[in-house]
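Single chain ahead, by itself, as structure tokens, in the form predicted on its own.
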Amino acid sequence: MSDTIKYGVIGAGVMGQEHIQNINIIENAEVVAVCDTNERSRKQTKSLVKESTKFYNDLNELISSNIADAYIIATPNFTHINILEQILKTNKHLLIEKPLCTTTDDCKKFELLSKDYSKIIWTGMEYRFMPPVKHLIDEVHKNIIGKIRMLSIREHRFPFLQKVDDWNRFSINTGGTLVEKCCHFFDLMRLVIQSEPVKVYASGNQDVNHLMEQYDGKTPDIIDNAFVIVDFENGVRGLLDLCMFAENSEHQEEIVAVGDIGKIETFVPSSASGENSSNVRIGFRKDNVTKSNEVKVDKEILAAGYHHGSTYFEHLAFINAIQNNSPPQVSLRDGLMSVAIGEAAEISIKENRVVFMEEFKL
């Protein structure tokens, strides 16, 4: 393999295009192939890649071409399991956009199918790589706030973007909002807290968004707001506060970790604001002592996507793992667990009960 990592992008929609834009600003990476069954998506993507980039509308043709070192799977959630079953024959490095699959059972199926796979399988969890969030994670793991006891994550944002064929309007295609969108946050909970979930209890509903929309005579059924509490084995509890009808919030995401000697908090500016810096603030219980660090993101990196630079930094880490033959920072198991917590939260809302993670036989 050459020093330059050659990517094949499977799925040229919103997220596939974000990956391409970030790969374009990485010196030792290039997109050599794009595969999508949707002609409009392929046309939109042509302006983002080199003239030499090959385009395919058939996955098997892409696989047969054997021109990529690594594949990004950024297709609609419900297509992942079938694509993953096929892509395993390539024995190439894989970066699979979240959620890994729409159900825990499909994630477990893929985990079993890939148990002897010799190349990197990386789950795309961009939020880990947002600079202010990573700074918070590092500080928590240094025990700067003592022993962590609580973690809360708030996302107040705009509704889901429109996607090809409106596939993301229905839970059968996405796994439900708490799988599709919030697997990111459940992954962060596990990463920050460094423990496994025991039980999940949630309250949520579809109260505002998409209620007047119809697709083939069906009304969307995706939750647009929820509170989710996750209890962990080590006694720490996590809270997710989600609202998908909160446009123009000053901060799109806010994260707060509280330990026995202090509290650390940060925020991610809304995509529309164009802000390129965040503060990571630490307050200690004694003597009214606080300290604050400003975390900036280069504006070129910020402009390459919707995730505050995280996709760029994720690719740097992915490429580093490939070149150094090191384990993925976000494993297949991480992807599975984030889906399982999201699925547990969806069940908790539907069945109005506490869901124990042992029910998933993980």
Ligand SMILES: NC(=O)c1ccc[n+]([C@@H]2O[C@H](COP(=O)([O-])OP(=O)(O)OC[C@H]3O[C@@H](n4cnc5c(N)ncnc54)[C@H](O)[C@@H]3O)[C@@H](O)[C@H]2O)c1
Second form
Amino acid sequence: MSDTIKYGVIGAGVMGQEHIQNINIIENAEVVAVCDTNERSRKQTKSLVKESTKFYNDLNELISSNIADAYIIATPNFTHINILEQILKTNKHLLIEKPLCTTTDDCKKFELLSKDYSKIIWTGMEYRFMPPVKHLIDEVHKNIIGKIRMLSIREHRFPFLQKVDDWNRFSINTGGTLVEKCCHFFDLMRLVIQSEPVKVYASGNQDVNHLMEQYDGKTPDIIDNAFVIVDFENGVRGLLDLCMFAENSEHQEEIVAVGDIGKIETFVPSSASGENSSNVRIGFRKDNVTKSNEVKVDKEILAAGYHHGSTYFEHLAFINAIQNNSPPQVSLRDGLMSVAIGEAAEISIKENRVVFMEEFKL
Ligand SMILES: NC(=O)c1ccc[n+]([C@@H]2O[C@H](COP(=O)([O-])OP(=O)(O)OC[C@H]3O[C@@H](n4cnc5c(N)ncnc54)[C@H](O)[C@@H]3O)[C@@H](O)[C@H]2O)c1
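Next up, the form predicted in complex with the named molecule. The previous block was the form predicted on its own.
Time for the whole complex; same chain goes first.
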């Protein structure tokens, strides 16, 4: 393998194109192949890559070409499991967009199938790589707030965008909102808290969004607001506050962790604001002491996507793992656990009960 990592991108819609734009600004990386079943997506992507980049509409042709060192899987959630089963034949490095699969059972199936896979399998949990979020995580792990007791994450944003063939309007395709979108936040909870979930209780509904839409005579069935509480083995409590009819919120995400000696908080600016700076603020319980750090993202990096620079930093870490033969920073197990917590929250709402994680036999 040369020093330049050659990527093959499978699925070149919104997220596949964001990956390409970020790879384009990394020196030792290039996109050599793109595979997408949709002509419009292939056309849109042509303007983002070099003329020499090969285009495919069939996964088997991409696999046979054998020209990439690493594949990004950025197709709709429900397609992941079949694509993953096929891609395991290649023995190339894999960066799989979240959610790993739409169900915990499919994640477990993939975990089993890939147990002897010798290359990197990395789940695309990019919130970990957002600079202000990363800063907060590092501070919590340095015990700046003492022993963490509570973590709350709020996402108040606009509704789901329109996707190719409207796949994201139905839970059967996405896993449900609390899997599809919120696996990011459950992953952050496990990472910040450094413990495994024990039980999940949630309240939520589809109250406002997509109720007037129809696809082949069916109305979308995706939750647009929820509170989800997750209790962890080490006694820490996590809370997710999700609202997807909150356009024009001051911040898209807010994260607050409270420990026995202090509280740390930060936010992620909404991508529409173009704002590139966040404060990470720490308030100590004693003596009225506060500390604040400004965390900035370079404007070129910010402009290469909708996720506050995180896709860029995710690729730097992915490439670093490939080149140093080191384990993935976001493992398949991390991907699986984030889906399992999301699925538990969906079940909790549907069945109006507490869901114990042991029910998933993880
Ligand atoms: N990490 C993040 O924050 C983030 C953000 C957005 C989307 N995503 C994830 O990325 C994935 C793609 O989402 P999106 O927003 O780009 O959707 P999208 O609909 O914009 O794009 C999906 C693309 O995949 C193509 N496709 C479908 N089936 C295919 C197949 N079998 N082989 C090849 N191409 C195929 C479609 O034609 C389309 O171009 C999803 O898993 C989604 O959850 C992650």
